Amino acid sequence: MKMTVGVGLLGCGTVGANVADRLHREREVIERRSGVRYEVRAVAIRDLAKARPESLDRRLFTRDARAIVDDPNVDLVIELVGGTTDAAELVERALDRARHVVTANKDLLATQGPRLMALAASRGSALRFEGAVAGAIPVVRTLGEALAGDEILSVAGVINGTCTSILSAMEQGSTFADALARAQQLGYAEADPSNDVSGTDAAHKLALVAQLAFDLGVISPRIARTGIVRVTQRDVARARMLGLRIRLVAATLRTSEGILAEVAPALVREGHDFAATSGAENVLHVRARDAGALVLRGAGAGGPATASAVLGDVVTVLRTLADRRDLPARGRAHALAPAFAVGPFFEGNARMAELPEYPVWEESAGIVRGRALVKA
C-alpha cells in the first residue's frame, strides 16, 4: 500500500447510512480489493441530533459539507444529498477542485450530467454514478463501458420500483393511495414521491441511459412523460382480463435524426419480462448491433442495493488511484453532442379499443419506426 486516499461523504439517509457503515465494517476487503488505503475524513449530515448507525465515529459528523469539499485531504467525494441545489453546488465545487466523485445523484446528472461530466473531464477526475440508474442493476458500466467497443440501438425497461410497486399492489386490490404508503415505508419512494408518480424519476434514468447509450447530451426535461396518477384500479383490472398488465415503461431508441425517448404507462403482454416485475425490482432490455439482445434484471431500489452499486465505483476510483495511472481520458464527455432531436417514442404504438389511452408495448415497434426514420 503506497498511500491513504481521504474520502468525504456527503449525506447520510437511507443510501448513504449503508455506504458508510460499509466504508467502516468492510475495509479490510474493501483495501484488499482496492489495493490502497483510504480515510473517511468527514460524513456531512443535516441533522445532528439524528440516530446514525453505531459504527460511524460522531466525530466525523459536521454541517459544513463546503469544508469537506474543499480540505485538499479529501481526495474522493461521494455525494449522497440528493436533489439539484446544494447537491449541484458541492459536485460543481468538487470537480472543480480536481477531486474524484461518486455519486447516486440521478436528478442532478439527467439535468446537468453533460456540464459536470465536461468540468470533471476538463479536471482530469472521475465522475461515477453506477448507483443513479436502477439501484443494484450494473446499467451504467454495461451501457458506458461493456458495451463501449458496440453501437447500441435501443434501450428500454421498467425502471421505477415505486410505480411498479404500486400497480403491481392495484392488481392484488390496493388503492393508489394505500399502494404508495407502502412503497415509501419500504424507502423505494423519493423525497417528493411525485417525482416517482409522475413518470420524472423514471425519465432522469432514461436521460443518464440515452447519454450512455448514444453518447448524446439528452436532458431529462426533453423527455415526454406521463405518470401513473391517472392508472385507475378499473383499468388495472380490464387490462388484466385482456391477459395484459400496466406497467410504467421507459424507452429510448437512436434514429439517424435524433432519438426517441419516453416514459408512459404501457400495456404490456402477460408473460413479457416487463409485465413480470413487481416490487423494487427493475428490468431492462438493451439491443445491441454486435451483441444483439441483453437483459439486465434485479434490485433497482433500497438502501442496501444502491450502496452495493455506489461502493463498486469507489472501489473502482481506489484502484484507479491504486496503479497510480492517470483516470482514464473521458473525451467522450466532451463529444456528448448537444443539439438534436428528442422525439416521443410511443406515438405510432397501437391502442386497443378498451383501453385506448394506453399504447400497447411491443417490443419490435419503436425499432421499425426508428429504421423507418432512417431510411427518411
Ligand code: HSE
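Having looked at the form predicted together with the ligand, could you now put up the form predicted on its own?
Below you will find a single chain and nothing else.
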C-alpha cells in the first residue's frame, strides 16, 4: 500500500461525526479492506465551538468547504452537509474537478441526481449514495449492481421510520401529536418533521429507487405523495379491527406506457412485512424478471446505520483507486436516460367501504387503467 488517498469531509453533524470518528478509529481495518492508505485532509463544519468527537484533530476543522473541494490533494469528497443549496454547489464543484464523491443527501439526488450523474460520467468520477436510501440496507448496491444484469419490474416498501414510528404508536393508543413528540425524542423525527409526515422524504427515496431500478432520470417532484397528517386514531383502530394496519407505502414499477410511482398511507394486512415494521425499521420488496422476489430489511435511519452505508461506499472508492486504474463500471457514475411519463401508482387499487380514503395494498398481479402490473 504505497498510494495515499486524500479525503475531505463536508459536514460533521450526527452522521458526519460518526463517519469521521470511524475513519479515525477503524483506519487499520478500512485500509486493509480497501488496500490503500488514506488521510483525512480537512473537515468542513459550520460551528467551530460545537463539541465534536474527541478522536478528531481540531486542526482539521475549517469553515471553508470550497477550499476542501478545490484542494488538489483531496481525491475523495464525502458530502454530509445536507440540503439542496450549498450541498449542490459543493458536489457539482467536486465532480467538475474530477473528485470522487460519496454522499447521503437524498434531497439533492432526488431533485438533481440526473444532472449530477451526467456530470460525474463526463468526468469519469464516482458518485455513490448508499446512505441516501434506507440507511444501512444495501438498496443502492442491490438495484445498481447485484441486479444490474436483470430487469427490475417493481420496488415497494416502507422507507420512512418517522411515519412508521408514529403509526405504530397510534396503534397503541397515542394521539398523532404525542406519537410525533415521542418520535422526535427517540431521534426518528427532525425538529421540523414536515418532510417526513408529508411523504416528501419517502418520495425523495423513491425517486432514487426508480433511478436505480429503471435507469431513468426520475425526480421526486414528479412523484405523487400523500402524507400521514390526516390519519386519525379512529382510522388506525378501525383498520386493526379489520385485520389491517396503516403504513406509509412507497411503490414504483415500470409499464409499457411509463413509470408508476407514488407514496401514500395504505391498508396492509397484518402479518405482511410492511405491517410488521416499527420504529426506524425499513423494508423493501424488489421483484425482478429473473431473480424473482427479494426482501431487503434493516435499520433505515440513525447516525450509525447511515454512517455504515457511507463507509461502505468509501471503501468501494478506495478499492478502485488502489487498483490504479480508472474506476470500473460498478464505481463510475453513468448518465441516466430521460424519464418518460410518471403516473400515480395507487389510482387503480381497491378501496374498502369502511376506510375508503386508503388504497389496499395488493400482493398479486392486478390491472391499473388496463395495464398489466406486477406488484411486489
